[in-house]
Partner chain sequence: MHEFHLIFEKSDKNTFQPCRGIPEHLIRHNLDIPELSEPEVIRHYTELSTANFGVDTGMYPLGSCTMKYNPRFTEHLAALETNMVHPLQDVSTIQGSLHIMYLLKHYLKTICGMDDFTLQPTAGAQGEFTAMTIIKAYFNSKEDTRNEVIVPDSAHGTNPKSAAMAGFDVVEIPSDEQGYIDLEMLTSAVSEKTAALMLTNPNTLGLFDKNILKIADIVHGAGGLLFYDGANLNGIIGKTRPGDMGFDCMNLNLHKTFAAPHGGGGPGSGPVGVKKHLAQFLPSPTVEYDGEKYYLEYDRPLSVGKMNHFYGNYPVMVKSLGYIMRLGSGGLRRIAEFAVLNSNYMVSRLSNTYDIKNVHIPRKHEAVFSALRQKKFDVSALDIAKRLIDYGVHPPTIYFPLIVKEALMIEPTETESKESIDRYCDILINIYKEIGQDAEVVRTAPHNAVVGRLDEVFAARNLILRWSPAE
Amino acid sequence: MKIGFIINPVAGMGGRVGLKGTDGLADLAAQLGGKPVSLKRAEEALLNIKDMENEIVFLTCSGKMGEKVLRNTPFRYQVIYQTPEMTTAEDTKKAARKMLDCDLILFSGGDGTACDIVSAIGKQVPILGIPAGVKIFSPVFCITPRECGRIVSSFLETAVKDVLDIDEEAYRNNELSVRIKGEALVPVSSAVQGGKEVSSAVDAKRDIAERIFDDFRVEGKDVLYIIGPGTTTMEVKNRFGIDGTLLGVDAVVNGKMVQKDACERHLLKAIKNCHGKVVIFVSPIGSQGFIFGRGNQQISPEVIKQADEIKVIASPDKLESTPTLHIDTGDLELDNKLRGHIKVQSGYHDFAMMKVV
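Isolated structure of the chain on its own, the form predicted in complex with the partner chain:
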């Protein structure tokens, strides 16, 4: 097994010193006394990969981006990238591109690091994060470094997950704006998630899309479908055969795209022109479970109020990690109206009642 290994040496430094992230601020974080945490976390994770010394070869970067930690472990490794004195996001990307023949890329960092890797390699290689950053919103991280060792030695399948990041600039001003930045392939491990049933997330998303398309063929004439962002909704867009956006909101009527990557104004216009029902499809964002108000603000309170139906879709593994759903449209009256219980579609025939708070 060949595993790529990247440490973002500045990840997490901003956390303790209150910077809400280290993107572009590593110098300031260091000046304020921020300490690197990602090397120590990475070492803890590697030492928990048990009994696989003879099976794994690591491809890594020199010095603090990998080699420094691997030297303290019993694993064999090969340095494929020379780490410069001062590291930036570009180094992470360049290193990742040299690891395309790996079975897995293990990285130590936060959401920013995950986004960098995904922007470089997409879904060509599965990735797994050792949580060492300030922000850990993406479901591509194991819960603790210890679990990480377990997953590496026991994963059988991979699933597509959203990679998220927040706008740090806004976050520093106490505004939380979560955006989906891409899709990653992530190991699914029975050791962590307990049971085969949750591992078929990809199939579940396809099943959901198939059902929505079947229902459309029966009763979808003139219906305006407003389809939100995310990997689950993307599967629906694919089933409709439209060139939809992963990160944006698309509007579809009679199986044809009427507005790609729509903003609120576009959506209101589409509703005005619609002769049938208006149905909104959304999926909870990331591991926090927001159905409105994070990552899909284009579907504004005004849009929601004019919809005839709101359909929430999510794969069973997503539901497993989000026992309750959240809503924060900015319109308190609307939020209260939508709170309570909602039926979420999780397969072709499968639905689950969920609490919305």
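Having looked at the form predicted in complex with the partner chain, could you now put up the form predicted on its own?
Only one chain is given; partner chains and other molecules are left out.
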């Protein structure tokens, strides 16, 4: 089996520092303290491909676009593209075009990386994404890096899936514009995530927000509320009367915003200054079901570990299309601790028990 292997070395660097994407902003992400994540997640995926060391040959790029990770695995590989010091989207496209005789192209990145590969090879070769970007809306990614290893070991058939991406500049300005950028052949597996769906149940979201605000008035003194991105959580921000961000993370104490569009560093500082409980509000991505690790990386494992309570909120129609919830924080021990069942508030008086896997 011949597998193409490409890493976007800057993918995901903007997540914890609140940039909501890294396209064209890798230098700024680094200046703000963003760390590379795609190589580590790629290695995690490869080390979970079991008992196929003698059956797989990887075709890859030199250095940080592939070879650096493959050196740490038992797999055979051949470098077929020389990576320059500064990489761009063109390097991903050029490398992908050299992998047309592969049975699969495995890549580590986000939606932008998926778009680059599909723009270069179309549906000529199946692709599978290791989730490492900030935005991961396309149904071409496995749920976690560990799942990627299982899929590579076992997939038998492929299906055509849409490749999605958003306008990052609009995204940074609080606007969500998701567009189909192409189609890809993707392994059929329950471990491949679904595409993003948008819930429109306005009344249910307002009921949820009203309940949260009423609870705040009763027991919210000195509580730090860390409120994640999304339209459901935006209703909560609106009910508090704060000028919150639709697609960012905001921190609120005593009904007042203490940090708008917070990055990980801001949240850890707010926690340090907090004299009461720390409560995190998140809403799952529709259909995909991720509550941590997709579009809200600012709420990092270090932030989650210091929270007293995690509250998940979602309208009934979103829950109907989201059979299970997922977590992919990048901290396996934390992910395992959070798995199980969690109560999801779906109305003023309504709750549902959801399984987190």
